[in-house]
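Here you get one chain, nothing else, as structure tokens; it is the form predicted alone.
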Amino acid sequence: MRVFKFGGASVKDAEGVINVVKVLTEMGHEDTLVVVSAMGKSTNAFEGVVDTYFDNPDSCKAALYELEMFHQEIVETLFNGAHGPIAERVKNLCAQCETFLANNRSPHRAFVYDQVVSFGELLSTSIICAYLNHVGIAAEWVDARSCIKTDNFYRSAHLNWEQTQSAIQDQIQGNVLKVTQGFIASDENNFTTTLGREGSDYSAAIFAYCIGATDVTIWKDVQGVLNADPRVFDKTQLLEHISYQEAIELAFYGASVIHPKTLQPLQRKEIPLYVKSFLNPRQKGTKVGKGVRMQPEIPCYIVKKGLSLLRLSTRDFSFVVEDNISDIFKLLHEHKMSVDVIQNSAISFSVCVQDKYRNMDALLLSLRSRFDVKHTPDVSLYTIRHFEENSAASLLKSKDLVLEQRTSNTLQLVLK
């Protein structure tokens, strides 16, 4: 079996759904599992519903109605009026979300987030599966929550590989095209969990590993893996081949084309990963697999924005040694901070973090009970793999450098 993954940009509207059918028709759809993300920016919109629920609950119904209308308009365009069952399905899914919010008693934002945001994938796959059958391509809808089992670490759940493999092998059988969701899973109590933002790639890799897929293709709005994000950098170049190890390094530093967790299960079974354009499916794209490290070997630019830089120093000018560092990392873990760069000297310690769970104020309070802390918010981390001497020149012209770190082939700059 093959695994195809289509992201939100590929199914952002009715035209995108029609193009997915075109890609499947052109590339073949037998013995294929399709993993699909939420449509367009609907994940952001469902995140907005969560914010509204905690900040202004009276507005939740209106926010959900807008999301329902967005999906119903796509249904109307695709089915030309003959859309009774799928229109009802969309209505029922939005009603389920509304019922959950009306009856929820959990104060935990991460739990509510997973229950609500997951409806984006449920809606998109329901519409796409119905449309495939409508145009004569037999397809079966599969609930990823019954296949991928995790713990209850909401928003970044950890996989139970044994249960997941058993469930997937039981449910993914036959040669009929299967359509399922990326990003979502469930815990032992069958509450919905999610695998982290942009986790649909990881979902595709999980399914591929468990069914022993021949290959995985991630369909994007770019021609493949580029050496930089074209939305940020003016000149970019296609990477034709990347080794698993190099791709893992790029993902670790934040390259957005491939999710950081995606590559490990594929590498274990040596399942090749292709990144291709859904606009030009016959183009070669990028292959990630065994072999040459990277071709061509050129500098690769990765940027993470909206981070915070913390500089800590001891008040008595004592050394920042193992005990201090251990305590610092314990606090970072307790406050669910994602760590991107660390740097320490004899009496100071710097760390660049992402505050995904909005715990910065609580973290600063804890740290300042023991250390002098300087907090610089809203910094950007630029990572340059295979850097050359002039690789960072253009970046340093327009921004202030607040931290630099380099190894033999990786340069990292924290800029404000």
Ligand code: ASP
Given for the second form:
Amino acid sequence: MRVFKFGGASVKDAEGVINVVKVLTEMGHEDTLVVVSAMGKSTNAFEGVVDTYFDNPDSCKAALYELEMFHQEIVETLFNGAHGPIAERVKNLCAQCETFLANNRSPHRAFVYDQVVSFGELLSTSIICAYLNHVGIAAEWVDARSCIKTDNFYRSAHLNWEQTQSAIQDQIQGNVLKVTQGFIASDENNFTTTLGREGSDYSAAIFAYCIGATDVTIWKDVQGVLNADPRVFDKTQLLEHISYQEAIELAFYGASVIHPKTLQPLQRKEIPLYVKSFLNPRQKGTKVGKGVRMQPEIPCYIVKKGLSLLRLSTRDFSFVVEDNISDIFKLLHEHKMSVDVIQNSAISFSVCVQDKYRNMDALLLSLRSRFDVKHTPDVSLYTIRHFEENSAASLLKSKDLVLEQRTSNTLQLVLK
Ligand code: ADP
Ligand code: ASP
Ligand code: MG
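Please show me the structure of the same protein in the form predicted together with aspartic acid (ASP), now that we have looked at it in the form predicted alone.
Time for the whole complex; same chain goes first.
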């Protein structure tokens, strides 16, 4: 069996859905499992619903209604009159979301987030599966929440591989095309969980691992994996082949074309990953697999924006690393900071973090009770893999360097 993953950009509107059918028709759809993200930017819009629910409840209903209309318009365009059952399904899913919010008593924001935001994928896959059947391609809708089992660390749930393996083997059978959701899963009480933003690639890898897929293709709005994000850098080049290890490194440093957790399960079973253009499905794209590290071998640029740099120093001249490092990491962990670069000297310690859960104020309060802390918000981290002498020159022209770190292979610059 093969696994195809279509991201939000590939199904952002009715035209996108029609193109998915075109890709499946051209590339074949027997023995295929299709994993789909929410349509366009609708995950962001569902995040907006959660924000209004907590911060501005009066506009919550309107925010949800807007999402319902967005999906209903796509349905109307696609089904051209024959949209009774699927329009009803879209309406029901939105009503379920509304009922959940009306009855919910949990103040736990991450829990509510997962229950709500997951409707993006439930809606997209319902529409796409119905459309496939409508145009004569038999397809079965599979609820990913009954396949992928996790703990209850809402918004970034961790996999229970054993339960997931057996649930997927039970449910993914037969050679009819299957359509399921990326990003979403469920915990032991069957509450919905999510795997972290952009987690649909990871879902595709989980399914691929558990069914022992022959390969995985993620269909993108770019030719494949490039040596830099084309939205940020000019003159990017296609990487035709990358080893699993190199792809893991690129994704880890933040190359957002592949979710960082995607590669390890694939590497374990040596399942090749193709990254291809959904507009030119016959183009070769990028193959991630065994063998050469990178073809062509050129510097790769990765940027992560919106990070914070913290520089801590001790007040009593004690050594940071010897006496305090475990406490600092404990605090970072407790405040759910994701840590990017760390650097230390005798009495100071710098760390670049991403504050996904908006805990910076609380963290600073705890840290300042013990250390002098300099907080520089909104910095960008540039990572250059396989850097050459002049690789960083153009970046340094327009920004201030606040931290630099290099190994033989990788140069990292924190710029403000
Ligand atoms: P999806 O529709 O699957 O969610 P994404 O938008 O998450 O797709 O990923 C595709 C985008 O990733 C591209 O449009 C591109 O701007 C960005 N990107 C970042 N780094 C790279 C890279 N190294 N190579 C290709 N694309 C990249
Ligand atoms: N829909 C989710 C997101 O936008 C998951 C994904 O697209 O991979 O983050
Ligand atoms: Mg995405």
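Residues that one form lacks are left out of the comparison. For clarity, every value in this text was computed on a predicted model and none was experimentally measured. Residue numbers count along the first chain shown, from 1. Rigid core (definition): largest C-alpha set, two forms, superposition within 1.5 Å.
Could you point out the stretches of 3 or more consecutive residues whose C-alpha atoms all move by 2 Å or more between these two forms when the rigid core is superposed?
Only this run moves by 2 Å or more: 321 to 323.
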